[in-house]
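One chain comes next, on its own, written out as structure tokens in the form predicted alone.
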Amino acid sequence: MEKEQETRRMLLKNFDAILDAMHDDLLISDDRGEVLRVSPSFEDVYGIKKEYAIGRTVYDLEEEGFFKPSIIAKVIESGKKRTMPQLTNRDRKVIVTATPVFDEQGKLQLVVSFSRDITELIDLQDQYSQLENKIEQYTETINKLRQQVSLEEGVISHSRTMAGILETIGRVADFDANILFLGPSGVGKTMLAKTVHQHSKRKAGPFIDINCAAIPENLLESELFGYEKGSFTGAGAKGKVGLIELANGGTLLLDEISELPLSLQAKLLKTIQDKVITRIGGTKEIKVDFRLITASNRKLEEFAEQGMFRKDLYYRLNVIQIQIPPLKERKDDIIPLVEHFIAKSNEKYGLHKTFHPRALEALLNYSWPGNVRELSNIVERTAMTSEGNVIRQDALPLEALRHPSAAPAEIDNLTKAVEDFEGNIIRDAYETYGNSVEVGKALGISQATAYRKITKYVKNE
């Protein structure tokens, strides 16, 4: 008993030291809310000097704006322990717990409140939340950039028009909405359809390409929908799976869709709507799941208005329409395509061909009625038939010289394009031969000219 009393005396004697050692801020009030004691750290958080606070009530301090709300006032009112957040006049955020102390008769004597400054913690949480948001934004941006880079790696282009088309493809590839590519023959509709497939959720599935104009009308239905054995004269003994059925789980491209006979358009519409087919000679409906892409070099809307194409089918196909302009309207794509096709020909035939700037100028000014397909054919043909490693203007097929474009490229674009290509030629030659004398011999120019161009394109970079 004596030891216990001695312990109490020691605790009372060292009460202030105990308060000083506490990490939490302490405030003790009586049953009327008058402040009896505060810890030394109280001033740091609440901005109240110890001498000012003691003797005043928590109601006064709340009214003077030192903290809000007063948790002690709420404990006096309820007689129960409370924990709540509090904001101080220094814009500090604290969490406060106040506990009532009763005498032996159950009458409230004191209220003891502990508060801890959590401003830094909340700030850290806010910073973490902002960081998470930024990471999410960066991740989304990186994914878009990766997708865009992946798209651009598969499609050779430099024009703003094609950049916009690739951006649209990047946005819609993952959705199963029907896509209609419109544009003249040879602009790359099939290639872009494959690009959609390769960047969609169905990329692991088949890509089935059907040219509706290339299959005779009397065979088209059996090719598309398949047939059961013995269903018509000449039918195979085992029947045949149709191309639409083969596209199950993947992508179906119907190229030159405008050439699909009206008699088959109704059947195709039912397939699109119901995702089922019925083979010729069969009665069983077969479920199919495919992403539909169509393409046409015709103005399909006009065909529909003229009754040459079903309007209801046109509306089904025309969910997302992508117009691909002819090559003559996107001159910026010509030289990148030439570089791509000559590189393919060099690899295919073991050649080392490059184009002379004058030859490039002729290609830029040609009208390209056959678009990218014609450009590819001319580059490959010229690579095989021209003499020497530098393809000059007179080595180009006559049609590329006789039919210049009515709208030649702007001089700024042309000059830049020719310089870029000439630079590639000089750099490649210098890397191969190592000096201006050999470069001049290889390219058919003087050593002095070769030296100037090497200085311009290689040594000044």
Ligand SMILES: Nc1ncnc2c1ncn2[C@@H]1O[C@H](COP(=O)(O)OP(=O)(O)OP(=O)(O)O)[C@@H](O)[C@H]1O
Given for the second form:
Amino acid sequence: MEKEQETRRMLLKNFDAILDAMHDDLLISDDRGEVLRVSPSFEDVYGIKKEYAIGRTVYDLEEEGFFKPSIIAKVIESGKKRTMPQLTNRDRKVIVTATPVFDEQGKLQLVVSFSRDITELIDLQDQYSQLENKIEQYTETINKLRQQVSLEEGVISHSRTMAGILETIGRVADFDANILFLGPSGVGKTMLAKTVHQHSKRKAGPFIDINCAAIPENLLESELFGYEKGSFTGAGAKGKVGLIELANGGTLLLDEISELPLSLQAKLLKTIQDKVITRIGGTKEIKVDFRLITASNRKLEEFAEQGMFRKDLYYRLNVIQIQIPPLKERKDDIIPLVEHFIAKSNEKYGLHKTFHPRALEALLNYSWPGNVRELSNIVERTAMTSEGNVIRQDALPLEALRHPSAAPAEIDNLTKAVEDFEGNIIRDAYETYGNSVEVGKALGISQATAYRKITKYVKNE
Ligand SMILES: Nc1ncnc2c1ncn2[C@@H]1O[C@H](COP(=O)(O)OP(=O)(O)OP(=O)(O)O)[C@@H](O)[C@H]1O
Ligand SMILES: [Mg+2]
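Taking the form predicted alone as the starting point, write out the structure of the form predicted in complex with this ligand.
Next comes the full complex, this chain leading.
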């Protein structure tokens, strides 16, 4: 017994010399968990003075809160080598490995535990993932900006209504007040929202355009507000920046705002009021600074009256309301828009197309249910599909454009309607064939009748 004690003492003495030379944290205990030796750096990581630790058991130290859990206790219990993370009394994160040492009879003698401080590593990892997040945010902003049509496109505003709207925009652009654009689809709400942004002091910041109806309802919240990593099933491993956060420093356009579910309306209201957002699954509030523009082709006020849209939110959005009437109610814009879009198509496709006055007239009298968007599509399509440089009425791609007066809604006097209808046919035929003989043949009437009608409808104008 005495010899055994002596050997042990010798052993520990040698240990001391080795331990003092070490920079790592080491703790040696006997088979009952009593601390025999610790390395000098142990105090820095665990906050336990060497003199205090030696002689106590790891069970005492665990209970006093110096580390949790005690790995040595587990090794004593299992007799096996263990590795595990530990949080120390000094808020250090460490990885500890404890190894049992047995004597020749296989009886546990010592446990040697070795820990490595990974606090800095984890902090670095945090910084790294924050940087990664930032890069992701910038990349997304850049992509978003790239997708958007050039902001320099001119807004055609020949009608008094549109000129007035542009004047209003010019006046309010610089104030940060919320703007609500109302009007049917394709009248130019999105375009005008961009114009506001362009003329505001935020023009160097991003312009983020979100169509609330285009994003599935179950994704809308995470798209708008973002989420922290692992906050819900299906959430990405890295978390995601919300679109509202992306609008920081710039303008946020929420299009088709009437489609925002009531639950998100409450969240948006809070965001507008407090200018902060909280990502899904997150706890910290993130400051966001943006100018809010909303747009809707529904009667938002009626929605609010009927309880389908929060009234308090409606009042917040409706600080400046700009109504854009349908194209048919501002006919003065039609021809300038046609000229604008044909010039664009000519440039884009290297063409030299112009519209025949008769074709222009048809375009002017059409009802344009799809407003400017429809007009722009039709002009571009016709530019590509028509033959020759002059686009005639019969080259227009809609039945209603080729025979405008046939539209029953326009008829209020039968004789005049019949004459309009006949006049269009005669004019088209004369433009195509150029003389009464051919017009007569084409329309199945005598040359004399054709001549009379040409005189009446074409030459008499
Ligand atoms: N006054 C205008 N001058 C030139 N182009 C215009 C004008 N108004 C609209 N446009 C063009 O017409 C198209 C449709 O406009 P925009 O997308 O702004 O309509 P919207 O009202 O936002 O439609 P929606 O309700 O479907 O969102 C766009 O290509 C836009 O550039
Ligand atoms: Mg739009």
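Just so we're on the same page, rigid core means the largest C-alpha set that superposes within 1.5 Å between forms. Residue numbers count along the first chain shown, from 1. Since we're looking at a predicted model, the values are computed, not measured.
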| query | finding |
| --- | --- |
| Core-superposed comparison between these two forms, residue 37 Cα displacement 2 Å or beyond | yes |
| C-alpha of residue 392 off by 2 Å or more between these two forms on rigid core | no |
| Threshold 2 Å Cα movement between these two forms at residue 102, rigid core reference | yes |
| Distance moved by the residue 58 C-alpha between these two forms (core-aligned, Å) | 112.6 |
